[in-house]
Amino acid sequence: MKVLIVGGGPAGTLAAINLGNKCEVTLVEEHQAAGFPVQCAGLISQPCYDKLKKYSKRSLVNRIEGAFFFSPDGNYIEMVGKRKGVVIERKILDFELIKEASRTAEIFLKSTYVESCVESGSKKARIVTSSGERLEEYDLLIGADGVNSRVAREFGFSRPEIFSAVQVELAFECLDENMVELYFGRYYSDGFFAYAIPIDSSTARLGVVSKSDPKSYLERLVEKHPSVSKRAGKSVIEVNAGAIPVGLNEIFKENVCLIGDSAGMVKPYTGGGIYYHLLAAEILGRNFPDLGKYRSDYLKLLGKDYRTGMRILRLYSKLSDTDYNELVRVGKDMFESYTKELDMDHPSSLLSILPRLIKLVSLKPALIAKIAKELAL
């Protein structure tokens, strides 16, 4: 059986690695080299790096705790899940994951993917390559070409939101270079939050996930935020920019399939999807040939933390900055023991403990009943 692989990041090698065994693979990616351009903040949780590391062991690059939740008015809290983090270099980790992926599959760099046709009764992929245009025979063909997945559109799967994201890596003075720091509030993101994630302790990457206009809610933060202002510095090192699917996609339709961000397998609530891909590849490689096993798999084993990670994300747009500060005033000292039960790769931990977040503190009402409608408590 031959499967066509349309996508060279993470989603679309660890397809290959998972299938490589299975069928033959061929996988074709636009860019000249792996991991370019950058379009992540590489933070992943610990659970996710000790899957990724028999491939790529160099790309660590720092280890978090925890996170400081900001509030507008620069006030913070401290959390510490039971899931630890990990900074990673995605530039080396995608050069890993595609060269371990070109033991099993045959990989074409610098080639794209243009539609696919039926010719003497074989399906056939139009390949532009730098040599030239080729046709490409498979049976399956899987798109992980991203959230403007050309697979996707040519086979008329349903398409998620977008929200932008822009990042610079620059010199920081860190509260703690094993503490992401989170920002909330309308003034810095619309609909979203921006962040901090250390890569040493005066080093950091900052960046702004948004519905709109990202690059002005960051030039915000740098220089008007209470907090990050005072400690960051004006050389950047790198930019950074990217878009990020919010809501889970179509999975499959007949003899195509989606996996990664063109299938929207991204956390609603952070952005982050590496460990998520990292699971639908181990699940489509466990079911293969069987998409149908694949799709409803992956929505039984996360399912229930989409549709919590989406009522999360709905929350940040009805949140006003009056109740950002509220949550982190009262919860200063009461937060920290109860968030030690939550887990950064499943979101739906949030709804066990937040009920008894809620019962502690003294929140105004109205802020309970907003909570409380949009997660459905």
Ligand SMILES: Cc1cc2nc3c(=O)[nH]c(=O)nc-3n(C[C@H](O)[C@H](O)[C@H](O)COP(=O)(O)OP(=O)(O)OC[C@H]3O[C@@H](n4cnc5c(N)ncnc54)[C@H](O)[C@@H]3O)c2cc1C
The other form holds:
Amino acid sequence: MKVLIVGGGPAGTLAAINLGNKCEVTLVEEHQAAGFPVQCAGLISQPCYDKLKKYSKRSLVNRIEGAFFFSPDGNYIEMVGKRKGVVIERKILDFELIKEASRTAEIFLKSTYVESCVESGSKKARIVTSSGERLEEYDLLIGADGVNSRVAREFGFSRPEIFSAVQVELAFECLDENMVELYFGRYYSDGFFAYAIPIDSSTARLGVVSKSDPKSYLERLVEKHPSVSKRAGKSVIEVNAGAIPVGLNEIFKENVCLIGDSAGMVKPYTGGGIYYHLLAAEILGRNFPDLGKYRSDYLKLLGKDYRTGMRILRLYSKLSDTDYNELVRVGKDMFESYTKELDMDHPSSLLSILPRLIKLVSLKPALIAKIAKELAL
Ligand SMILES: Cc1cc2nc3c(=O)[nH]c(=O)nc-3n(C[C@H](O)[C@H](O)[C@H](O)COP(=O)(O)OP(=O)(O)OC[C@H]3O[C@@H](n4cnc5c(N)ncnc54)[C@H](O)[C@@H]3O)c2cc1C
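Right, and the form predicted in complex with the ligand of this protein, after the form predicted alone?
All chains and molecules follow, beginning with the one already shown.
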């Protein structure tokens, strides 16, 4: 059976690695190398890294113990969850994954998938390379071509909601080089949050994910945030912009399937995609060529986390800056001990502790009602 994978990002290469020798795999990537331009902060959980390090030995940049959750007034809560994290360098990870995939798959760089056609009764893909155009026959087409997936559009797959992101790597005085900083509030994002992912004690990836205009929110974060503005340096090392799909969509139709951002395989409450791609690729490989089982096993594993993740995402738009200030003020001591039960890869762990927390803290009844309604407690 001939499988054609479009896209050499983590979703495409992990799919190729997991399909291994079960079929004849060809992967096409339009750029000269995968991982460019970088559109990632590189934060993944330790269990995700433990699986990836089989293929990627050099991508580790930093280790993460937990996170500081900032309210807009500059106060913060420290949360150290059950799972630790790591920061990786995507350029290196993507390079190493392509190398691993090339052990069993045929990889063509600088090769763009344009469209499919039927010729002499077989399905063929039109691929444009630097030396011209060719047709590649396939039995199964896998769209791992990212958030703006050409494959998904061509075959009429439903599309996820899109958030925008802008990120800069810059000199930054981190509160703790092993703690991520998350900045909440409508003044710093429309419907999501801003973040600082430390590379070391004096450098971080500072970014904003937002429904609209993340660049203006990022400028405001750097210039006006009571804590960030005092610690962000002026010298920017790298600027990245990208899009984040939220909400899982259709993932297969007849002999076409999607994996990764093209399918909305991203945690809706953080925008992190790599762990979900890794799990999806394992499930695809295990069930190949049964695409129905690929979908049902993926939903069995992550369906509950998607539902909770979407509710948390909605809550970001419902809480006002005053609500965030109040939450951090009253929750400071109590939240910190309860969050040891939280798992960054599984937001449903939040549902088990939140009702207990709400009972404990003296929040305004209207704020309790708002949180309970959005999280369907
Ligand atoms: C600012 C930002 C920060 C992020 N931070 C994190 C984070 O900290 N942790 C995390 O887990 N996730 C993070 N993410 C999400 C993560 O980067 C994505 O989920 C992940 O890169 C998606 O992988 P993918 O393989 O599906 O798509 P991509 O990485 O986009 O790869 C798709 C590939 O397909 C190729 N392609 C596209 N069209 C064609 C075509 N027609 N023919 C051939 N090739 C084609 C592209 O060149 C590209 O290489 C972040 C996203 C953004 C925007």
